[in-house]
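This document starts with one chain, in the form predicted alone, laid out as structure tokens.
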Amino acid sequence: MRRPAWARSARVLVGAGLLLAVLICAAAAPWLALHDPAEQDLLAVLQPPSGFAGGSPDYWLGTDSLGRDVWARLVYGARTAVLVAVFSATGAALLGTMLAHAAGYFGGAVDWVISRAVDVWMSFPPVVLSLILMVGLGGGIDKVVLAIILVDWTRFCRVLRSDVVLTARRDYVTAARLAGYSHFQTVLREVLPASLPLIITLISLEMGIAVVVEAILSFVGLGVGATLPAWGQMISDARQNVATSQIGLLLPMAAIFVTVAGFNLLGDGLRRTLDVRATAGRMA
């Protein structure tokens, strides 16, 4: 029996495998963690992992400068990263996709207004704009999600608009209009399906970007807040003791790398297997 195309892509399999491990850690964090991630043990500060000299079997990956369990904070940080990635990428995709289809399908004044808005919004450095928004919005995971949506919807709008412009000129789109479809029906039934492979790729890439942005915001103290463990927060805390304990710095960095790599590999693999145009180009 022949496997489906997505299952034959090494990128999809590797990316899905990496993300599955992260998702398992995020979903099962209360059961995987042996300690509360905020619980402090000042008698066990900066302990090495349990397999090293001076390590304790109670703390698999050691403790940080406040005696908090690194493993517990790592798996709970995965939950924070996944929540931010999913909700922010979904929100940015919805907003950017709607505006891109409006601009590419209708053209004219609608396209000009939306394109100029994108140009103005993208003139601001994304990270700086995120920091400014977080200062105004305040801390919290919902504020981080909102800030990323408000910054990154332009990525979807700019890339998708060009694709929609080409699709809207296809004969089958014209035929749908001649058949009596409304503009909304034409976009929903004829234009949007052609853009789905690109949307899937952009969502996967945006999830990886959201993980990095959330880590940056948490690193500078403007992220999800002190009550929720976050990988950027772990890096910020660990850098103060990097000379004596490197494990607390390397592990969250590795977690960010694995998560972002998983999203990127999965998105690129799905694009290559789902996009008919890309498949036809490779077969030519």
Given for the second form:
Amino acid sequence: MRRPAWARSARVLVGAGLLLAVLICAAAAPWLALHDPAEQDLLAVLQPPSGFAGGSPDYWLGTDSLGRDVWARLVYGARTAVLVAVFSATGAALLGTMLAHAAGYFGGAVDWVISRAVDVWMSFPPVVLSLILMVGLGGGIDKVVLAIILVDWTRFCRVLRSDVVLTARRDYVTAARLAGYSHFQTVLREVLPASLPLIITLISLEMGIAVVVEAILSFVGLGVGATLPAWGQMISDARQNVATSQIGLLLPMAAIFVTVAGFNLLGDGLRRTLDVRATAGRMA
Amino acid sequence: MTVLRAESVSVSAQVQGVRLRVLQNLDFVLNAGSVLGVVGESGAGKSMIGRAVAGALPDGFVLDAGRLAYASSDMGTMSAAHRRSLLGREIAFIPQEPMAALNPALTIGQQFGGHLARLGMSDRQERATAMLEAVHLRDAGGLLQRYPHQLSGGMCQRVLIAMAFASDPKLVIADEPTTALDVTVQAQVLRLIREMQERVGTAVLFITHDLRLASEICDDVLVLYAGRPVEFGPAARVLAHPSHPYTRALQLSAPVMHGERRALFSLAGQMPGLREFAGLQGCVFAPRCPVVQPDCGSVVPGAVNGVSCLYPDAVDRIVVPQFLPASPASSSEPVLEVSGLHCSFAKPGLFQRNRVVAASDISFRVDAGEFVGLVGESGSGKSTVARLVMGLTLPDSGDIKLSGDLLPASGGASRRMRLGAMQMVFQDPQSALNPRRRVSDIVTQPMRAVGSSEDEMAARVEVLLAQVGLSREIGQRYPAQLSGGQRQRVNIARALCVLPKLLVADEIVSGLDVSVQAQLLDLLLRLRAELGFAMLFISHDLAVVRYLCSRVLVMHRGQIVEQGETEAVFEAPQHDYTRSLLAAMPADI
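Having seen the form predicted alone, could you now give me the structure of the form predicted together with the partner chain?
So here's everything in the complex, that chain up top.
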């Protein structure tokens, strides 16, 4: 039995591998970390990683300016990142996909209203829009997720709509209507399955974007809040001491890089292998 | 003078380590000033000849035996530079899709000028104008300023013919040049190719799947089957008195326009696919041959007088079954009555909205069990009528009665009344079958919509597949795993699932090979005898309509210009347009 094309793609395998590592960190954070991420040790601030001169074996990756364990904050930060990525990408996908199918399938006035809404929405710079939303909504991880959904559903809507327009014009969609299906059943049975590969790909890419947006929001202090460890927050904290200790800045940046690279590789690999248009040429 | 000569030419492909002979032992001679037709069904390898000459065989395909010679130089060993110097100058091509062959971003003048510049001509403007006038295009000067999308398909094809003949080529290769065109345009294009060819004394290699066309234009024909030549000789002899069972079967499976309406011969099975070529033994046609002899399966027939058959005398024993479509009883009641339908579409404009009339004052009736043909050219409004009848497009005015009951103009009631009573068979099975669903799922779609049980549906699948002549295993396959004919059968099976009283069929046999078409036409007649449905059969092929339908409606520019008994209309057409349609049909073979 040959593995399907997507499971043989190097991009997918590498991306999935990176994400698996992040996911394990997030899931096993309480066991991986030796300290509570919020626990302050004011006698041991800005320590270098253990093994370096002045480092202690107790703090593997050293401590920050308040004496908190960097390793603990990194793995707990992965939790925040993964939660935000999963929920905001799923939410944005649900909202965007529903509106895209309504617009592409019904066309006419429905399409016009939804497409114009997307146009207007997309003319706001996304980061500024999410900052405004955060100011309005208040802090917290749920608010971050909501802000990202409200900003990024347009990505799904715009890309999927053009796909749905093409599918909805096929005769088998008409045939389903003639067979007695309601509009909802027709979309669910005949149109949505054709968009699934694209939706999966977009979700993967959107998760990477969500991680970055969450980091930006936390960096400017409008993110998940001070009680939850977050990579953006860590960068923001370490920025003040960048002259004396660079490691506190570099590690969360590396974590963001690895996670986003994982999502992008996975998304790109899936796009190349699941998209019929990209693979059809090679199979013929 | 011989322009193109093939001496036991073979083209092979390496597929997963197996060498497949795509073309084998091809022998023919094409002399200056004559037209050689290469005739075969899809998959016979006819386009490979043109590609071999152009040096544009698909990846992995090679000309690996024999000699393909242009004038005196071998095309197989010719250098790429030498070949390039010939192509476009001495060897020109007329493509299948005229619209796709022209660059939409450049004017006709720019493209024609570019071509002439490549040929090294200086007086381009005059030359282009002269050539466009030679292909009977009016206002040639103005035409050069226009873009391809502003021209019709027929005009584009004329432009391409003018370009092909601009260099006074010695050889023109035309690969299905009229497939994308309407009948009346097709006749003009054929006449034009012939005219240009006679003017310059060019040799033409005319590739087609249509025997009638070949008999119309060709001096010689080469009939291909599964990459092997089965018959080669003068067109008059080969097509009128075929000596190979395959040619004979093709001839008998095409419906006729004149004389007695005869039953069609339907050739069982289908041509082996490329992957099956490796396992072929003996005569490639033997598995389907109606007059096969025991040694046909083991002995490869050599060509004698151009005929590759061990028993060329056997063709006389091929007989057409005595099955003729019975017309339904005359006292039947109407299933569908359409009166005064009018439909127009808004043409989007910035300031004013113009309306384009797609169908006006459409009135006709279809009786129970009756097959009614709807003919006309592309853009005549045939498909609009189909969509109006099915309720997929809403009319501006007019009534539709289904079994005597007036259908509401729109809304759920109108949809419910249509649901079990009428179904549609679509033109393009590629688009009509969801590639992600199994056949069994597709054909029982209407039952799933009303929530039938899995057992009921499984039983229905079995009945439906048997009715349309498909084996049970087909139910588990996906549309991509089926041949064109099989897909169209699935398409029909789905429409029959609810036992409709009326089928609306939009060009359902037009993309199919003649032998597959014959199978489907007979299938429809057999199914009518079993199930008794009526059909509105939309087609551009008058011969098919004559075979299938007892009455015919002729559409032109959104109106029904003539209707009546098929025989009467075709024998004594009253309207000018019907006459021009009939005149454009190639003669019977």
